[in-house]
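Presented as structure tokens, the chain that follows is alone, the form predicted on its own.
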Amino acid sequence: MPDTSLEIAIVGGGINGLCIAWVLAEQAHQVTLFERDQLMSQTSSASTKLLHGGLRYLETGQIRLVREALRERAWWLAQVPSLTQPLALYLPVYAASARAAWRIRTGLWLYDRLAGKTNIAPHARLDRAGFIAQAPELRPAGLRGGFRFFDGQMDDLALGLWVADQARQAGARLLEGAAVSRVSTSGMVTFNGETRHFDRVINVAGPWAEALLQQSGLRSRCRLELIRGSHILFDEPLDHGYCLQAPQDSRVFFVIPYQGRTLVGTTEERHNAQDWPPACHESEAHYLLTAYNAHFRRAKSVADIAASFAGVRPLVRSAAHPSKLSRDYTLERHDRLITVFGGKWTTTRALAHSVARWIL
């Protein structure tokens, strides 16, 4: 084993913790991961099921994040085709749309350019007749045309457990039911009443990362905003996906096929950490139904909702409005302790490699 090998503790068994464990174990470090519940049992398995660059992040100038996410999207699609696949997304433009066609076209052009040679396929502009022919489910009133582009789709739970298997094969020890109550800057980890010492500790507890520091008596310059994203599902298949603008507030939401059903999401609501586990609130279900019915010919009601779920995203606080909070990640060091704030499913490998560089 190389002289640079370290004994490293990772707190958090979501996708970020698992990817970090995988990368560090492959570098011959001795890795022990602590998860208080089951691996991938919380936020990481309650996503919108997309591997995407984040087209809407271009509106807030997050170019670096989009470029990184598009590169990582290509990696997932190429390396795990059994659990990922390209997804065609249709984006209509109506007379009343908040975003003009030229603005969307510019964003999609930049999206293609940032993806470079790894682009799934170039976007296409469709006139009104062409759009109706390819997306007959949508309401035609006021429709001026639209665009088709591609992103990736995944089974987030299965893909996360695949990463866990890679980490184990690389030598990482993954502990479930191991609740960490305290960490220290000297490398101490207290879990289930036991305390152990490590060369490095990585706090990647997602929504609980800031709380773990606080209960350990440690101050941080970062603050997390917990944002709940809720989804509803209808028991009917869908041929392709839609990237749409909600008429209530012009937010982007998705309607996509998922495991033989139609998935609609997501919302963005501030979440109280005491309200656990997160669930789709009635007001959010009505928000998604209203947004869906504004676009589709066959309206849905509450009775059509076959299932719902919600996840909580820990976003780095930087703005008054949740939709403007950064999806990027931030790392903070306290001597032997490194804390990860934020992060995005698609870019979890990039985050893991950043943490590995910080370790040394």
Ligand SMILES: Cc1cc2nc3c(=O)[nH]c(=O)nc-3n(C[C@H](O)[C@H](O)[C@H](O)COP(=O)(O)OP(=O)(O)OC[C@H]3O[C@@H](n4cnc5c(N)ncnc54)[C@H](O)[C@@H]3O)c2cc1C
Given for the second form:
Amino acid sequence: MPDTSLEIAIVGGGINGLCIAWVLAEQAHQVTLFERDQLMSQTSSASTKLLHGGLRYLETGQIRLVREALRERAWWLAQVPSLTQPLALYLPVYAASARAAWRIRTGLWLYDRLAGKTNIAPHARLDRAGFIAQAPELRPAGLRGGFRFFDGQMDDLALGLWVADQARQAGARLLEGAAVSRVSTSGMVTFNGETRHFDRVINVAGPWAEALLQQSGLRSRCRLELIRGSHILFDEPLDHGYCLQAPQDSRVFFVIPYQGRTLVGTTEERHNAQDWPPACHESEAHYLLTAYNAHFRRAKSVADIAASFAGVRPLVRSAAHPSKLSRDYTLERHDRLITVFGGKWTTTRALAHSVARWIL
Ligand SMILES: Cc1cc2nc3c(=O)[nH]c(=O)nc-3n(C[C@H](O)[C@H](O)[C@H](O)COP(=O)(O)OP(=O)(O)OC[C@H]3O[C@@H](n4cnc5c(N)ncnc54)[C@H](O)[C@@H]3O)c2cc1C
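Since we've got the form predicted on its own here, give me the form predicted in complex with this ligand too.
Now the complete complex, all chains and molecules, led by this one.
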């Protein structure tokens, strides 16, 4: 074991905690991860299942985040092909679209450039006839044509458990049913009534990261905004995905094939921390149905919703509207304690490597 090997506690067994455990255990640190429930049981298994750069983040100028996410997308697709796959996404342009075709084309051109050599395939522009031929499920009224581009798709739960296996094989101890009630800046961790000392403590409790600091009597300069995202599923297979604009508010939403079903999501609603576990509210199901029916020829009703689920994004408070809040992560250090705020599933490895650099 190298001289620099540290005893490290990680609080939170979502994708970010697991990936940090994997990276640090590979660097020969002695890692113990505390998860209150089961590994991967919260936000990380309630995602839209996309390994993506986040085309729409280009609208808010988040170039660094998109470049990093595109690089990470390529890594997951190459390293774990059994649980990931490329996904073709169709993006229609209507006469009444809020985003002009030239703007979308510029965004897709930049998206391809930022992916560089790791790009799955360059985007294609389709005229009206070509678009209808490839995406016959969509309503043709007012359609001018559109674009096809690629992103990645994953089984988020299975992929997270794969990361947990890598972490275990590298030597990390992963404890489930181990709720941490208090952490300290000097490296103390209290769980199940017992207190232990560590060289470093990493608070990566996702939506609960700020609450853990508060219950430990610690102040933070970061504030988390809890934003619920809901999805509905139809029991109907779909050949490829769609990146669409909701007519109600021009927000981007996705309709994608997932495990033989059609997944529609997501919403962005401010979430009350007491409202747990998060669930898809009736108003959100209606929002998603209305948005879906505005685009697809075969309209769906509430009776067609086979299942629904919701997760809560822990986003760093930075803007007035949920859509404008950054999906990037922020690290905060209090002596031996490091807290992770925010972050995306796709970029979890990049986050883990940043934490590993901070550790030293
Ligand atoms: C609706 C939605 C859709 C999304 N879609 C995508 C997508 O398609 N692609 C993408 O890249 N990203 C997506 N994201 C973002 C991504 O899912 C999250 O950023 C990521 O899952 C956060 O992981 P985490 O490990 O930080 O949090 P979590 O998965 O919530 O893990 C935190 C863990 O900490 C545990 N914990 C909390 N308090 C304690 C305590 N005191 N003691 C012990 N354990 C504790 C919890 O039980 C939990 O398991 C989406 C997010 C949402 C909400």
